[in-house]
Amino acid sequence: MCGIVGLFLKDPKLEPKLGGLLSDMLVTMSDRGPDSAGIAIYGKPTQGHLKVTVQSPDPEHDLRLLTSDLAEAGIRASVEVKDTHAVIDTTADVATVRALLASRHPHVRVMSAGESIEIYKEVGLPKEVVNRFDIRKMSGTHGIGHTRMATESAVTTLGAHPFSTGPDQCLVHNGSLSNHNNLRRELVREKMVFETENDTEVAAAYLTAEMAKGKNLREALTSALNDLDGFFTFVVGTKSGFGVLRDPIACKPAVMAETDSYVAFGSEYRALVGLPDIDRARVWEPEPATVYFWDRAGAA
């Protein structure tokens, strides 16, 4: 069933509080998949930073031991440790922090990385997770949410949502796809990696791909018609835009609001009810098999 909400905020005012925001409305909708939960926050980059989130199963022992580990091989980085998770932020390039990680810590995984994504997600009741990442406190300019039941694949940490598989790119899904394992051999032959049997790892890895191919995210949502089946709604970030696709059927639930302060979406109303001016919004349920995007720009 799954639940996912999503805040794009257009009034700089509010960015304090997008944790907060975001926070209740992911809460709200725990009643729809109670296994476990997570939400991607784009917060302002900091020029030639990278920030790398990182989760371990074991942080006591390999998230207290970053600093020193990335210190000793030379790479310039703060480590600020989040319960499970730590954000790396470095002048170092990707590819460099994971092959450290790679070496000294096998067992830590990449939940994002990009210079404005934050990604926390754990097994467990949304208001939980939000709890030990202190969520509320965090700002930012959007994020996306996601309560999980699973369906798919195991109940993991690896297999909650958001699903990140380039930078400052992540995405949420409900439903499910039907040609998920032929596309995951298409996208490996294009030496995508996968870590989880999850349907939506497919999906997010697919338009990555498809960004790479110098599309943007409003043309890969619309290729993802032609070449995703199943029932699905996606609600997608990247650095600087929101996107939102449903499948040609629509069968899952979904809601929008928009002000002059924002755009929301919620699966269900009631998510979106905690919002300043909610009562003065415009609200619609997005049309099947069309792709809608903001950006910092505006509307698209």
The other form holds:
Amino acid sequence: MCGIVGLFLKDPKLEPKLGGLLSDMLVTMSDRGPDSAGIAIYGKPTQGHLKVTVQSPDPEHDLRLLTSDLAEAGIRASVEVKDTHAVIDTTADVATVRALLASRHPHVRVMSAGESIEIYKEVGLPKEVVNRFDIRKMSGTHGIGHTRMATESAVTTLGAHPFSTGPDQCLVHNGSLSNHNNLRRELVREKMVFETENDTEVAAAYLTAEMAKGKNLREALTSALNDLDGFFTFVVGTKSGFGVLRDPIACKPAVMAETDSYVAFGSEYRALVGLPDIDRARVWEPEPATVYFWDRAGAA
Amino acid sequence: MPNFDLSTTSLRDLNGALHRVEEGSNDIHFDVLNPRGHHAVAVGIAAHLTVDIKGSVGYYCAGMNDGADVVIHGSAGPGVAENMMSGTVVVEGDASQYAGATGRGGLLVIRGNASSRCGISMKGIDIVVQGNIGHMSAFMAQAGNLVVLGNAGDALGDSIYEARLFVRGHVKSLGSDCIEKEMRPEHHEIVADLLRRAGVTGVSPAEFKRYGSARRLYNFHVDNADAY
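Instead of the form predicted on its own shown above, give the structure for the form predicted together with its partner chain, please.
Everything in the complex follows now, all chains and molecules, and the chain you saw is the first one.
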């Protein structure tokens, strides 16, 4: 199964509540997948700053040393540790941070990198994951969450969603792809790097590669309809936007709601019932093979 | 008049009460408040009850209904009235995938749109949809009538047996072995009766086209003898 939620805020007054609203939505979807859970939150960017969210299986050792190691390497950065994750806020570029991590902390994995995005994901139920990372206190403009019932790869932190394969990009998936091995080989030839055997990571990397060729997210999602084979309902986040795509068969459930204040996505209507003014929202089922996209920058 | 608020009462209590109503009881009208997208609301009723559900429901609402009149004052998730035997189920809003799937009897009315696979494998149920229906509707439909006031999506009636499909609007495409057929007087009567029972007015059976099986797929054809 798997459960997906997404929330894109139009009304800035709701931004302080983003983490709380999204957490409630995700916890409601717990019985669609108990294996692992993850959430991506897009917060306010700071000009010239990069946020790198990292995870370690040995946070006591790795994350405690990050601040001093970054300073020693001459990288100006502040580090906020949250349980197994840490957010590195830096003016350096992502390649510099990755190089340091690879040399000093090879077990530390990058969950996401970008000006706005932070991704937190772990094995366990949504309630536990949300509490471990204090997601309810987070504010932001939009966010995506996923609770997983694993089919295509092992139940691990890295196999949890959202998957991020490009700056400020992330993707969650309900379904299973059938041509991901072939597509992964093609993308590897295009110099994309993969961390798992997971089908969803291939979909995320595919969109990243298409956008790197100059497509916008709407165009990348449109070409995904031709190039991805299998079952999927995707919810995709970018720095300023939020997209939804279902495969032409559309057997994986999806419900959307829109008001003047927000656009929301849920695998089921249950996930949406706690949102403000839901009784007055336009609620509909997204059409198969149809790209939906909202963008605050107007650059879909 | 029993009243169940699903924000304070468990679903099991509601469905248990619906199953325990005895023949001759006067308490046969149930109100269900705050369904909030719950699954399996009012499933498996086997008595002549009326149930008013005041809001939207999730998966499988009124599934296996045998005799009750259920009204959903909201929208329904996947599989509403799945495998209905008798009675009526009315969805005031929209219905998600496979509404009325495998139904053997009764009447399902959807005032809004139904999404994909509406009436899949229907076996005698009657379905009236006032809006549109999605792709692969009436797939392998065996018996019963599907009346659609709006449009139908791709592959309507794919691999259909003997169900009758009546569509007033545009059909995006017909599925394998499904063809348009003549609207004869008996078909006008069927549509008129179903529209009346569904409470639809101002629509004439003459506005509908009929679709059904070309009978090339499920009947033995002598030219295919070598294949056996």
